[in-house]
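First comes one chain, alone, set out as structure tokens in the form predicted on its own.
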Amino acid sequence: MMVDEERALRAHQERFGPHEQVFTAPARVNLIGEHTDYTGGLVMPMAIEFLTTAVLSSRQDGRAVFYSENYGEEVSIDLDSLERTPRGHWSDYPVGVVWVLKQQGVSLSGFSMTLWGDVPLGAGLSSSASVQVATALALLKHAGMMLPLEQLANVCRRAENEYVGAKTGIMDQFVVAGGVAHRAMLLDCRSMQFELLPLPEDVRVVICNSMVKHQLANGEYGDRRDEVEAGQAVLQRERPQIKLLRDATLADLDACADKMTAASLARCRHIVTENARVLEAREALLQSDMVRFGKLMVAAHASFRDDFGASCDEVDSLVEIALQQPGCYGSRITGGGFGGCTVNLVRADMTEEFVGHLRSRYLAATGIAADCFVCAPSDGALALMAAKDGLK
């Protein structure tokens, strides 16, 4: 049993008594393919070993009680009278899952749930999807149900979009639920088809946290999505064969440039070129060509910074320092933007040196001590559940 689970079980026992269900869900990092998912595009994420644990037991008063061991707070709601009332609070994420399940006709009786996780918050590693997927699995088991991967991911996406109000796509929830150890996932966010791709054994994924936190439910992230959707609407109107931005080419964008704002044109250009980079990155992985993959990451960061306008000085500094280090194939921002983490591909035998130099030089440049994590692709929540069931 993981230490993460032990703490959650102990906290639940002390507060609510014996447990009935325990589910865990990982975090994720996206290697390449940023802000493409909500326009039916291509992404290449992987699940990583940070975890959220949800522990559940029944109660008889018709209430849903959530306790966060991370925040030391409890929230109680009446299941029969639950409406969409987000509070801008950690509880919106699990409560949003309850709201969506009830909207879909799932009958839920009263329960107590303890949540505990070690996913860094506001770092672009999808702590919210980790909470949502762990919560959804526990609640579905409580209701005597199970959903396939795509439907499970969609429940959690709806919770984030429709209850919390964050305009994210399906990528986070899909890979958090469906990731597979030792593999990156190439996900087509239109068809929901995916391919599992191996990372070379002599490469490590290093995540570096700029320590600049972002919040996706409001602010500039939502503005960027609005700009993308405005540009997409122009393309759909002027080019009827274009159903989603995924279908557009740079030639289509150029032809419609005078009919959209400069901001929409730039945001859409990032997404069109990013989809092409994801496909090229797939070929690079299949050929174990990390030099090529790294160059694509660098190009992706430049596009995210310049066309999408969603990086920040601290993250740009992390990328610049990383690319100066021996053994670093590539570096880019990962996540929604405006802070958070970089993802770096590094030669395995130079990882320790890379992390040491990056942290010291970033501290000297910014006065900020960055957290760095060496990660490998891990199992998603469904695989973790299957492995646990197999041990019983």
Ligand code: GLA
Contents of the next structure:
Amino acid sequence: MMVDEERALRAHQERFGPHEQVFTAPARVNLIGEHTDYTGGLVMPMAIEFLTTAVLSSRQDGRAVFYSENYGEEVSIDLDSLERTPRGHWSDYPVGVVWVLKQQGVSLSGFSMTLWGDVPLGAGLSSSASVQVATALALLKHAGMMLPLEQLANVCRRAENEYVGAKTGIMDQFVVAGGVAHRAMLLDCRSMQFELLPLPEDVRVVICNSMVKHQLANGEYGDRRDEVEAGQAVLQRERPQIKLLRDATLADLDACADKMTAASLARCRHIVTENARVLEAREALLQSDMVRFGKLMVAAHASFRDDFGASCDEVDSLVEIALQQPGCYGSRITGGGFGGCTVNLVRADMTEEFVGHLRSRYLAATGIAADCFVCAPSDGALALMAAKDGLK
Ligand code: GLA
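Let's see the other form, the form predicted in complex with the named molecule, since the form predicted on its own is already up.
And the full complex, kicking off with our chain again.
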């Protein structure tokens, strides 16, 4: 996990010549508050120090040329005739940002961009938001403009929803752009207000990759969202004061239970209880009560597994093994689901032992060697940009 800007700059120089812009964006992990964002709910993610770097220089032929140093591939498009043509390819993410900026009337002249990042792919750590935010910042600067946090995050979310075709919420793009070092971010996805919360010094966030890959643009994430939205539509119809699932209580849900499918009922129950858990997790953090925070994570995982139906056997076993280790306060799946990573809160002085045991027991149980990362909350792309500007 290192800022590998050098490699991106070198690759750009070799292929395209001297650069004009360079922007970096981190990844994210969500501590608690899963699948709540697209119904106006509460989430508590933090930015983590895996980075994507976007290096840009102008070109005169009206083309947008993207080179991925990760994939060793180049993609070239004509800016004037750009249409929505996602290909299920890495280039959909940066091209999607170009497409949205053009839709929003931003005038872009030709450019070459090199992308390089160390965010694990398909692990639920938001490699896509990391690419999109770094790309968007470089393109905005190229167009001679800047956008405030919420609008920047929205450009990237639109690229994901409308160009790539993954029906995600706003959490990832928002925290990747707006995260702050040493702080978790409690984001209210209805008001878009956020609060930065410190994590106690003697706790570490350990991320463990089950190595089961997930893909948001594949059906399952979208299927869950459809089930949730169908349930939300019933609540809206039956109880006009409910504008978003966020406004509903368990009593509302019970009262409408026979008007929705069993799947919608269970998905919505996960979300209603999860919003309450996020608020309680905030209290726990403010009191540095990690035991309470950990219990909420365990309850969140059970709800995600049983009501939301979006975990998988490998991830469940990773969580189970983690909870048997001394010094582990809590463990749960993080991100969109169906694989990817767990997030674990562990006593700082027991982290090494935790990682060692977890890896060997997971290997014995599943035959899979998990990657584990000890992470601290890091700066988002805007704070990284500000810090760099300060150095100039
Ligand atoms: C993915 C999406 C987010 C959010 C999470 C689940 O990361 O991009 O918008 O819905 O899944 O909490």
